[in-house]
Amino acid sequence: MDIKENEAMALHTTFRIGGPARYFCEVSNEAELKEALLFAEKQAVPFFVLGGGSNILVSDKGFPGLVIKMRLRGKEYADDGSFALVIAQAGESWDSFVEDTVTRGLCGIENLSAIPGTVGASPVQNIGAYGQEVKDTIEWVEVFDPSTKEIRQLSNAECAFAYRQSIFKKRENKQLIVLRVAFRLSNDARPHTRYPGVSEHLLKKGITNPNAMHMREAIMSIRMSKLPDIRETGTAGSFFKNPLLPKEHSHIFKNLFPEAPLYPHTETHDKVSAAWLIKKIGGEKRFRRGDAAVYVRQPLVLVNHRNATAKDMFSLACDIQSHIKKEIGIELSFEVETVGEFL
């Protein structure tokens, strides 16, 4: 295992932003992971586990410890009648994994197509899109606990999934490292088509009885029309979470802003479109910090027009937060994780 020094994190994030990691390595198996953690322990430095670098903003100062990039690869399929248990290693590309399951005719994660990142990151964020959340298919998550040097298997319930949340995002559990994830996918379930825009797209294509592959193709087409291509533009995708309002507050909000999109989320909360909130107060025209800007086709997405710094991007995001709080009274939370020192 090769440990590098002062590796630019801009080379390893989809934002193409980030200062140097004091130490950096890639691990392809559990033995190398343990070796990397032992190195960090001996050097008395913190560690950070990196997947695809697609949901993080790294400080211009970088990271003062060891960044461990997960390269664990491999998939296993076990058929169980109408369901299949699929186990994927943490370093697998998420979208390649989705494509593989869809090609096999399995349903459950097809609406999560074209999301960048790795399998290991999917339960941490509880990724979701177009009416699906990954929590609905996860059977268990296998983790390595550096504090005990043990491997544990956490059930779906133990992961405490919620909207863009999981046990892994709590401070006391941030040291847990995802090794493998098991998904329970269906051989014969009907795809979820009710999300706004999806059913319309399918009807335009003349598809009335879609399968998983139809859904994947539709989702990829919709995302391509709304989101920047990370091969050409630096971005971390949706920077903010859609706010959740208690039902009693959402009724007031709807009376004030009848044109605002409002979606049922749970029995007690509704979801407000963060993209609508940003656009409502001037979004893509009002907000910019150097080369950090709001993407013109999707206000929820922040982009790096070549030379943006982490300071630019963070300042832009905070400006959007404060303006929406001031003008509409709703607080936006970051979906993107910040790494390193910003204040």
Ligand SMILES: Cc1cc2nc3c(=O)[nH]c(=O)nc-3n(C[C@H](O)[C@H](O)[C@H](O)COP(=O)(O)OP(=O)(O)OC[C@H]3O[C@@H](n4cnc5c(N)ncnc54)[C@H](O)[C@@H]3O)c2cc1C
Contents of the next structure:
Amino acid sequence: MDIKENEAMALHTTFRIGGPARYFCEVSNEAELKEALLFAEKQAVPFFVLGGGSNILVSDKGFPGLVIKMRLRGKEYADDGSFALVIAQAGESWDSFVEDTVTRGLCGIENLSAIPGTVGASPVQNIGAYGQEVKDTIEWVEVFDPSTKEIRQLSNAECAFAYRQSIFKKRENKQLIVLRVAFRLSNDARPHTRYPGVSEHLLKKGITNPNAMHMREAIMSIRMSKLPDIRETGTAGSFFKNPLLPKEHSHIFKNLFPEAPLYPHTETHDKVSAAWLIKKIGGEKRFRRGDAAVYVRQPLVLVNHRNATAKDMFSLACDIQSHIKKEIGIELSFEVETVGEFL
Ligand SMILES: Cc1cc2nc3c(=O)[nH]c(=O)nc-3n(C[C@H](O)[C@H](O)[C@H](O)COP(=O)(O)OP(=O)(O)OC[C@H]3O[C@@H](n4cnc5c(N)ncnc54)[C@H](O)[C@@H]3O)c2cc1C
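Alternative state: the form predicted together with the named molecule, after the form predicted on its own:
Okay, now the whole complex, with that chain kicking things off.
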């Protein structure tokens, strides 16, 4: 296994931003992963597990330890009556995986089409889009725990999934490395078409009884019209989470801003559109730092127009955060994870 030194992280993130990783390697199997971890231990440096780099903002100073890029590949399908149990390795491309399942007529993750990144990262922030969340299909997640040097399987309940949240995001579990994820996908379920924009798109195409492939095509087409193409523009998608308001606060919010989109989330909380807050409350035009800017077609998405630094992007995100807080008292929290030193 080749360990590089001072590898520019800008080459490994969809933001195309990030200083050097002190050490960098790619691992294709468990033996290489163990070797990499041993190396980090011997050098007495921290490690960071990297998938596709599509949900991180790496500091201009880089990462002072070993970055381990997950390349473990492979998928297995097992039929289980009206369901299929599909086990995919962490380094598989998420969207190629979705395409493969949809091509086989399986239902459950088709609305998560065209999300960049890897299978291994999908449970980390419980990826979600267009009314689906990956937690609803995950049977178990297999992890390597460097502290015990053991592999163990976590059930769906043990992963403590919530909106863009899981145990893997908690500080005390940041060391857990996802090796494999098992998904339970349906052979015969009907897709989820109720999300605003999706049913209209299908109707326009004359599709009244959509299957998983119709949904995938619809979602890809909608996303293409709203989001930047990562092959051309540096971005990590939505920079902020949609804030969750307790029902008693969301009633007040709705009275103040009747036109604001508000989605029921749980019995106690509603979800406010962060994109709406940035656009209407923030006034998107004023937010820019160097080449770091708000994307014109979707204010929740921050983009690197060419030469933005991590400092530019971080300052832009903080400007937006503090403006919304000052104007309306709502705290926007980052969906994108910052890696390395920022302050
Ligand atoms: C254009 C665009 C659109 C997007 N749209 C959506 C969307 O609709 N919904 C959504 O939820 N997200 C979206 N995202 C965010 C992102 O694609 C997802 O969060 C994705 O799951 C990140 O995967 P990754 O492999 O790139 O993870 P990375 O960015 O490499 O890592 C993210 C985190 O996961 C950890 N991690 C990665 N692999 C492992 C592993 N094997 N074991 C343990 N930890 C690991 C990393 O350490 C880090 O903490 C979008 C991003 C972009 C650029």
